[in-house]
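Just one chain follows, in the form predicted on its own, and it is written as structure tokens.
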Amino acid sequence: MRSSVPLPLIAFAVLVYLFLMGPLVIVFGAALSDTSYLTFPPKGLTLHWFWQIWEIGAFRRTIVTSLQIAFLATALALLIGIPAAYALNRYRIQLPGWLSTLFVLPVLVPEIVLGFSLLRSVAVGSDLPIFATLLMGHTLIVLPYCVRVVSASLASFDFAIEEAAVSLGSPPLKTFFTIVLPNIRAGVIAAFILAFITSVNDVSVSLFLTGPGVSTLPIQILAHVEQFFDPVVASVSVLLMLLTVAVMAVVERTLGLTFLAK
């Protein structure tokens, strides 16, 4: 015999889904919105305001740069991330304790303390670009996801097979490569995934590290919103919930899901 679920829990759960797309729903609500400032609900539906975005060079510069951005820190993250999340469970018993909290400073550290350190020591005390210097700060932020996410990949992996293969002939980097590496996949991408998503949606640190003709898309909407009050920060913004919708879209496509809870 079936229980039926208490009703104060159904109201309950019912109340945390709207606590949690009510703001979304509001924000599509608003970029649909025919009116020339933010409205909710909408007094009448409009694509005007999407078309507005790419007239506005400003949100075409920083969209470009905060997608190339994100790929190049991501991908520079992994690079590191992964040998380093390698070497702390391959090596967990040589090497210090308190090595697997460093990667994790970045998160443990404010934000705007981060953005700051950045501004004094890189931003104003070398001759590095502005575009160097926001990579080298998204960088740093999204490097602790891909250390823990893959770290978490590796702890499950059984060690014992790369030593068989390695005694079997096979040159260590290249079963790292054919062995270490496609058992820890779901855990790369799930990586690359968090670590992509945050550097887009990063404003913190960006603040303190756009300069003159280089910003990233959510700084820029915050410019936006200090002169107008028009709906295009709301269709902005319902394009960086497309753009991560889409992400995991076709990683549930490719993959599925599934895949990468194992």
The other form holds:
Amino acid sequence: MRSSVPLPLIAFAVLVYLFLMGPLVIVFGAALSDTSYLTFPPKGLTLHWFWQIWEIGAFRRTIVTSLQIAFLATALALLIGIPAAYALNRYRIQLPGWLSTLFVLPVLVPEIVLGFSLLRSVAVGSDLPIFATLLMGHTLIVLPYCVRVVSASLASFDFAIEEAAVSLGSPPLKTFFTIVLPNIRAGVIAAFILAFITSVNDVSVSLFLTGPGVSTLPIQILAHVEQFFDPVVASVSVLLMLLTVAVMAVVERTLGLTFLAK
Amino acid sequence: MTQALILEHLTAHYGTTKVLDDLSLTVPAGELVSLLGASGCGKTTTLRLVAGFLDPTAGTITLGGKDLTRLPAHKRDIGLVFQSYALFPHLTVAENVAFGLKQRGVATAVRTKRTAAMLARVGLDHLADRLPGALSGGQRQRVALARALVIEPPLLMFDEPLSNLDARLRLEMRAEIRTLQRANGTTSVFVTHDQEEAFSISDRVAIMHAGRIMQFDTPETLYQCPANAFVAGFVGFENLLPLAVTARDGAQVTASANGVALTLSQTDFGAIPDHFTLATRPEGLVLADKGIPARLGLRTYLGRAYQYVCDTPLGQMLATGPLTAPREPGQTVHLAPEPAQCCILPPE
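Alright, leaving the form predicted on its own aside, put up the form predicted together with the partner chain.
All chains and molecules follow, beginning with the one already shown.
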């Protein structure tokens, strides 16, 4: 016999889902509308606005920039974050407790403040190209995610395994790549995805660091809505959603979504 | 092949805390020596120093005449078996066992052959392609053992290898470790907090406390003739009576403390110094007509005898009485030491 779920509970769950899914449905609908302005429910159906993304050069360029920045910033953050997370866990007893908190600080500082201070100190003060400054800013905001997520998977890693490998004659650095890394693979992939998505979606930091000729997609969306009210922004949003869904689907297939909740 | 491990004046610190204090120990070639003690006594620290995971603040480690003290861990050539087994979760059983051989550049064909032979020896040849996650605790421990043995190290070290196994399996693995160690004649160090385990498996046992070795001897000697009060307490001499000799009459010695006088014979107890501690097991203090006056407390049934908690002028004691004559709590009796279950210790 199945135990029945109380009706009010079902009703509440449905409400929560509607609340969560509603905006997505609206954006989806608006993107397909055959009108020159944003509207919902859509009047007529067309894929014209998706074509428009391609037509408008600024969108095309910023999508490429956004993906480049997200990819490079995530790679850099992992390059810094994995060794940091390793050290924080491996030498947890010897290291002061506040050290691991230090790596989370960028999350606690409002991103607007972070963006502004980077503008003042790096973008204005140095001759670095805009792309490099942008990359630096994004690396900084995604680094905490990398350290946290990789740390979480290192926390359940038995370092005796590493010692076993060393005792069997494997040098420490080689051991890291052949023994430690394969066992925290899930955490590294999760960190990559979280960081990547965070970077692609970032507005606050990019707002300050983008400049003439170099911009990211969210900033371009902002700029576009300021001047036009056509459904292109909705269709770009749909594309972003699809990208996220695709990434999640890959994760679900390869690792199972539950591991993200760990 | 068999080599002696010599530790000389080892001192180690964690931060500013001294965890090992001028420890010297020789593990003779081919012997299995246990480091026995409660947690925090320094036994695991000693093992980690020898393995090279920790640097001593002073002292030297020598294996077969070769100085290991400053050698990096991966060059020490020591087989280690961990409490958590520490198998590589992403490698199969065979890959786990072959790992050490691979690091040594052993050719693939030889590697496969030696791995297979080793797995057969620990009875796991049918599980060669499994991942460690699919094995039971006992099987994992066998893989760990095979992995450490296959590199034919001059020294094997075990860090509480049996504490995660259930009682029956523990006995089985204990015998297996001893058999394999004997067959190879590999010098071995076995860290444990379990006295029975240490005594049953070892040629010699070092009883450790607070970063020092309290006594290093064969299990037989430790069990019968502890050298000091700490070791005596550790091997079950529950009652410690500090006494002073008041009169000597040939072999007969009268010793007393707190108004209690005992007459002991040196033919039974061995030479008795002027000041000493008489250590007895609960079985070594029996209900008698004369001796230490005592008031009986809680009685517990042990199967072969009754054990009593007694209040005496020398403090609380554990004594033993026959099954044929159970006594009630509150009765006043006398307790006499039984020479075979006693030992004479130097004063504290």
